[in-house]
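Form predicted on its own, single chain, as structure tokens, below.
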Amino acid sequence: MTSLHQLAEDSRVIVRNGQAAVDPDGRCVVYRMRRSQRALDNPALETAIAAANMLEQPVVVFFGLLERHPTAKLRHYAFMLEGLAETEQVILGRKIGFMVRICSGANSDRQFARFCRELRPSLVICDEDPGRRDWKWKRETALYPAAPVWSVDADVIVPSRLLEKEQFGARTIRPRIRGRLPQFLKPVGNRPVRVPWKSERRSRSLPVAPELARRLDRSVGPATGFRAGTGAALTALRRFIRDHLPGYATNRSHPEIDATSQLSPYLHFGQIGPHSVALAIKDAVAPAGDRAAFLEELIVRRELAVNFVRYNGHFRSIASIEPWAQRTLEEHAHDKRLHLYVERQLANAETHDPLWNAAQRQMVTSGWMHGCLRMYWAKKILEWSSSADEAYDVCVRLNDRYELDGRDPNGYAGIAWAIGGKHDRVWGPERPIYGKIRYMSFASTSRKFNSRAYIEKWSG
């Protein structure tokens, strides 16, 4: 039988405050849910349940709902809260407590510490966030030192801590990940609780409480075409396997037919986990090459992005790119730009390029953009901005403002690749503005798919 000590030694678990012994006066195990906003196939929640079962205690989930996020808009809140409403019902059905408290960004950790003082947990579990730095963890754990705090890497298949450092690219991370897949690509499971949560406390009503709705940034409304929640994510996964997985290796490069899974918003909000997706694809009835192509994107490329955000503290800025890319962009910093657009023009799709405008409209309208066009979209912003630094910052702001999967490692890694050659190689021939960064043109990109159909679809 697994002991608490063995549970703490699991590769997914990081003991955050160096405290091994649980609070002997504790009454429950608290799971602070952040990124992994799901009730099923959630390694962080399952760790909390396993620990609580050993302690013969109940489990309570805490979710701190920020009243206002510096970059999230009504679009992101609506999607998140719709998913959380479903998550709440499933968690309560599993006889686990679920508490939501509305917090300001400045006091969210203090709100959680106050919550812990009320409930007196034996152990606190959090889900790991690759962008969260050690000093933030130290500040948070200091607010409630009575119980150990563990974070659990629930957002990837191979725990990112095992990779130890920032990887140069797919070719360096691929063998490290593939070598560990037999150990980690297994069903997460959904174990029953031994001690049900019993309390007269009621969670906040979801979706959004009226007092929160008035405070949200409503400048970007809800996205079209996406239903939120684990149920919707599983439906989208089944539909993708049935309709688009056969032929995926070829068709994924055709934005006009939308043959990709479009699971990125669900993965970003943790409404579905990578284990659930990978195992379904692995066992699907589809050609081996198509399954392999999808798993390369889901596991190797996605976890390369998580690795980038975890180990590179500058992931939101151009300071994150390699020295060779910094040099080539500096050498071409004063090259003549044929077109210059300000951020407002870009946001409104007011450029001379019909393909770029269509991609921007797709993002603004639907909250999602095809991966092939995300690359083209960012590279053109480099070409149309007065500097690479400005281009990078504009890309981050537009991506985080409009994409449902904004503020995600995949988005930051994609921008770093497009503008700064991150995870790429030196490219030739050397070109104005781009230097040795890989170049994409309207003509070359349009030849790869039916660009006319895509432009017509998103003509506005």
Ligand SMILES: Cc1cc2nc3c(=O)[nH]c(=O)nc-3n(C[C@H](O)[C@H](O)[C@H](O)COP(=O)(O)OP(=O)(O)OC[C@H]3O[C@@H](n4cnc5c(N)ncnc54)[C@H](O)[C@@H]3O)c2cc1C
Contents of the next structure:
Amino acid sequence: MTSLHQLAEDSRVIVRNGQAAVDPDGRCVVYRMRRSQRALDNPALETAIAAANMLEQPVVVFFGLLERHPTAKLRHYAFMLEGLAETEQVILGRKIGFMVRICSGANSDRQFARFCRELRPSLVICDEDPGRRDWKWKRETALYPAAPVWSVDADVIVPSRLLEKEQFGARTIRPRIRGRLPQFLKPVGNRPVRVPWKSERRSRSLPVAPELARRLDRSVGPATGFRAGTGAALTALRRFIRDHLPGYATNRSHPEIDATSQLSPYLHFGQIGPHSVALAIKDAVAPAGDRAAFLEELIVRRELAVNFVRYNGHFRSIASIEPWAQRTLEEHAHDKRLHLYVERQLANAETHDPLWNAAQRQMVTSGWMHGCLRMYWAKKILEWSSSADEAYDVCVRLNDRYELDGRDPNGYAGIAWAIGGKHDRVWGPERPIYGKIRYMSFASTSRKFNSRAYIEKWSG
Ligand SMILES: Cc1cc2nc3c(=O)[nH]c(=O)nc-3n(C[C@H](O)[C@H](O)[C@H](O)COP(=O)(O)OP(=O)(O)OC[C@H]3O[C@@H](n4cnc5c(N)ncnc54)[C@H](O)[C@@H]3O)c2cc1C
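To complete the pair, please output the form predicted together with the named molecule; the form predicted on its own was given just before.
Below is the whole assembly, all chains and molecules, this chain first.
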């Protein structure tokens, strides 16, 4: 039988404070849910349950709902809250407590510390966030020193700390990940709790009070095309396996037929975990080449993005790119721009390029843009901005504002790839503005698929 000490040694677990022994007066195990917003197949929740079962204590989940977020809009909140309402029900059904507190950004850690003082946990489990720096963890854990705090890397298959440093590209990360899949690509499991949570204290039920709705940034309304939640994610996964996995390797390059999984919003909010998706694809009845192509995106590319955000402190800016890319963009900084657009024109899809405008409209209306067009979309912003620096910032702002899956490592890595050649190679011949960064033209991009059908579908 595993001991608490062995649990802490698991490679998914990072011990976040100096407290080694559980609080002897503790009464429960608290799981502070942030990114992995699901009740099932969640390694962080499972670690909390395993520890609580050893201690013969109940588990309580805490969710601090920020009343305002610098980049999240009504669109993101609506999706998150719909998903959380389902998560709450399943968690309560598993006899685990679930508490939501509305917090302001500045005081969320203090509110959590207050919550811990009320509940007195023996141990606190959090889920890992690659964008969260060590100093933030130190500041947070200093507020409740009585219990050990562990974070669990719940949203990647291979724990990201095993990769040790920033990886140069898919070529370098692929063998490191593949070599570890036999160890880590296994079902997470959903073990029963030994001690049910019993309390008169009702959790604050979701969807949360109208007072929150009034304070949100409503400038971007709910997305039209997606139902939220783990149930909807599993339905989307099953539908994808049935209808589009056979042929994925070819058809994923056809934005007019939507043949990809569209799981990215669910993965972003942790409503489904990568283990559930990868295992379902691995075992699906579909050609091996299609399954391999999908797993390359879901595991290698996605975990390369997580690695980028975790180990590159500049992931939100052009300072994150390689020296060769910095040099080539600087050499072409003063090249003549044939078209220049400000952010408002881009946001309103007011460019001369019908394909770009259609992609922008797809993102604004549906909350999701096809992957092939995301590349084109970002590269054209480089071409139409007065500097690469500005292009990078505009891409991050528009992507995070409109994409349901925005504010995600994949978005930062995708933008760094498109504008700054991150994880890519040097390209020739050298071109105006792009220099040695890979170039994409309207003519070559629109020839690769039925772009007319796509433009018609997303015309204004
Ligand atoms: C400029 C730019 C911006 C992007 N912004 C985001 C973003 O904000 N959020 C986001 O999740 N993805 C982003 N991507 C990556 C990718 O385009 C999307 O993850 C993918 O298109 C989502 O659609 P899907 O779920 O149908 O993908 P599928 O083709 O079905 O792939 C399955 C999963 O694999 C992962 N994946 C697929 N392609 C990539 C990739 N190139 N890099 C990393 N992971 C990948 C995603 O988690 C995806 O859900 C961006 C890419 C670029 C070039």
